[in-house]
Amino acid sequence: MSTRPVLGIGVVGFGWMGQAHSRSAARIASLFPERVFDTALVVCGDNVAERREQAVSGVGFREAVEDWRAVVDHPDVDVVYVTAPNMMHEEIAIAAAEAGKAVFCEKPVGGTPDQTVRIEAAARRAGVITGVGYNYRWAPLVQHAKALIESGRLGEITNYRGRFFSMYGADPMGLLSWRFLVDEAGYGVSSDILSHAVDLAHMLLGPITEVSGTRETFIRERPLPKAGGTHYDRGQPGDPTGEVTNEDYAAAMVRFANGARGTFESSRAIIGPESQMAFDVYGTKGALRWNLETMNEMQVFLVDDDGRAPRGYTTVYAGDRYPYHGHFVPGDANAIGYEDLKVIENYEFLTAVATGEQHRPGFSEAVDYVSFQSAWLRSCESGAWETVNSIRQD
């Protein structure tokens, strides 16, 4: 019989991301024999009856409830995953922390920077382990990129280009789901997907000190949603419409603390890139390019030892030589997928919970992003460069 502690899992919000976390937590046992914990899917909270039924009969939760408070208060729940719409995060995450539960919250934790700051402060006061869903950190080749940068193999980093282009909002007939409403999502792409691009830059290069930003909403009205509709569902011509109240596009020029210069762009209303979460890093001895759309490949350009540059980039394929890839598939160029990154993310977070060590990225790293976002928002209004100062509460 196993002597590993069993971590009881509660999930609030059983949409796409809640389902991904639930499946991922259940897969850990079959993929990570070295784990120091086991998991139990205890209770799922969602306001849609069909989702509650799926949580129990399809995914394996013991029970499902309509009121999220029953998840937070459940005596068998050790860890609460918050995957509800962003503007609900503050009440749920703070209640979970004050109940003594470890809390994993999807990015950027709060719907607004101030909400994220309050959530982080409450969790810190409660002394609980926290995690935030910046899952692209865990791509094996992203981890390899981090190792190359830290080893000095690229030399002094001079330039960085980060972006997240997605077509999920490119169709004007896409429904006006909560993601397009400031009252439910908070800000738009700056919270939803730009946060991923900037967080990855924080991990790879370190803090950003100054920013100059711009934003735009290109599709200003969308068809009103039907019951249970998401931003992937489509309306029809003549359907009643409502106003989009947050931004479709966000961009920034930045200065890093290490002296590097960079740019960021993010759009949900662009045509062409399907899910282009990507970065380019340029140093005095080499360069890297990685794109989620081809996540099992990375382009690497390294200067020879004699200082001369070879002609062109080399394609490096993911494989079991890179962190965690071999837990899913052996050898080289055998691909892993998006949800495998969620499994790695959950394994890392739950290991931290089991050992009592704070996970990274946690709510502190979430505050790092919203400190950037706060300065970016000021710059969008002022039209000037703004200094990035931490807005963390002492």
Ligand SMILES: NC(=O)c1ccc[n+]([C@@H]2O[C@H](COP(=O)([O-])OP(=O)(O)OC[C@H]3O[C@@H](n4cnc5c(N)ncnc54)[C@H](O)[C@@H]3O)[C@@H](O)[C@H]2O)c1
Given for the second form:
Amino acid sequence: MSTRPVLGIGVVGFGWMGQAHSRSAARIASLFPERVFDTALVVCGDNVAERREQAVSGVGFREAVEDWRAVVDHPDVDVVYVTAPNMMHEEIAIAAAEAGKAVFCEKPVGGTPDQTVRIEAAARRAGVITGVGYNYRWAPLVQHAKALIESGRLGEITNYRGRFFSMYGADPMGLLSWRFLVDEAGYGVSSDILSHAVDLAHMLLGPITEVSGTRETFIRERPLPKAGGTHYDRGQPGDPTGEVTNEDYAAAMVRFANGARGTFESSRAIIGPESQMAFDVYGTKGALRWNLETMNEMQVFLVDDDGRAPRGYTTVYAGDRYPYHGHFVPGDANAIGYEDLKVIENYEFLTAVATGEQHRPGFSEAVDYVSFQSAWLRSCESGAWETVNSIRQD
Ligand SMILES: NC(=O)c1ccc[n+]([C@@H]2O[C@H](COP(=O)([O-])OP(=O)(O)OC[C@H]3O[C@@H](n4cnc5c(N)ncnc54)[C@H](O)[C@@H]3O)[C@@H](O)[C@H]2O)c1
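Previous: the form predicted on its own; requested now: the form predicted together with this ligand:
All chains and molecules follow, beginning with the one already shown.
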């Protein structure tokens, strides 16, 4: 019999992310034999009946409820996953923290910078472990990129190019789901996907000190959604439409604290890149490029010791010599997938919960992003470069 503590899992919002976290928590035992905890899927909250049914019959929760408060208040729940639309994060995450639960909130942790700041402060006051879903940090080759940069192998980093382009909103017949509405999502791509690109740069290069930003909404009307639809569903010509109330496109020029310069671009209404969460890092002795669309490959260009440049980039394939990869498949060039990153993320977060050590990225790193976002928003209005200051609440 196992003597590991069993962490009771509660999930609020059983859409894409709620399902991904639930399945991932359940897979940890088979993939990480060295774990110091076990998990139990206790209760799932969703306001759509079919999703509650799937949570119990398909994924193995003991029960499913309509009212999220029953998740937060459940005595067997130790960890609450907040995977509902962004503008619901604040109420649920603060209630969970005040109930003494560890809280994993999907990015961006609230729909506005003010909400993120209030959530972080409440969790800090409650003294609970927090986590945020910046899952691309955990890709084995991204971990390798970080090690290469820190080792100095790329020399001094001169510039960085980050982007997250997704076609999820490229079709004007794509439904007006919660992501396109300021009342339900808060900001648009700057919260939804630029946040991932900037968070990864924070991890790889450190803080950003100055930003110049711009934004646009290209598709201003969309068909109204049906119950249970997602941002990948489509309407029909003639369907009633509504107004898109947040941005489709966000871009920035930046200066990092370490002196490097950089650019970021993000769009959900773009044709071509389907899920291009990508970065390029350029240093005085080498360069790297990685793209989620080919997440098991990284392009590496290293100048020889005698200072001569080889011809072109070399492809490095992911494999069990890089962090975490061997937990899923042995050997080289046997691929892992998107949801495997959620398993790694949950393994690390739940290890922190079981050992009582704060997890990174937690709500503090979510505030780092919205501190950048606040300066970016000011710059979009002023047209000038703006300084990035921490907006963390004391
Ligand atoms: N880390 C990532 O890569 C990533 C990817 C996608 C989404 N996200 C984040 O995850 C969160 C959820 O996004 P998603 O794509 O899973 O959305 P989704 O629309 O697929 O799921 C949202 C779920 O919340 C439920 N819900 C809505 N109102 C509710 C209520 N009052 N009570 C209980 N449940 C309710 C919906 O029925 C739905 O099942 C967002 O914050 C989003 O930014 C993160």
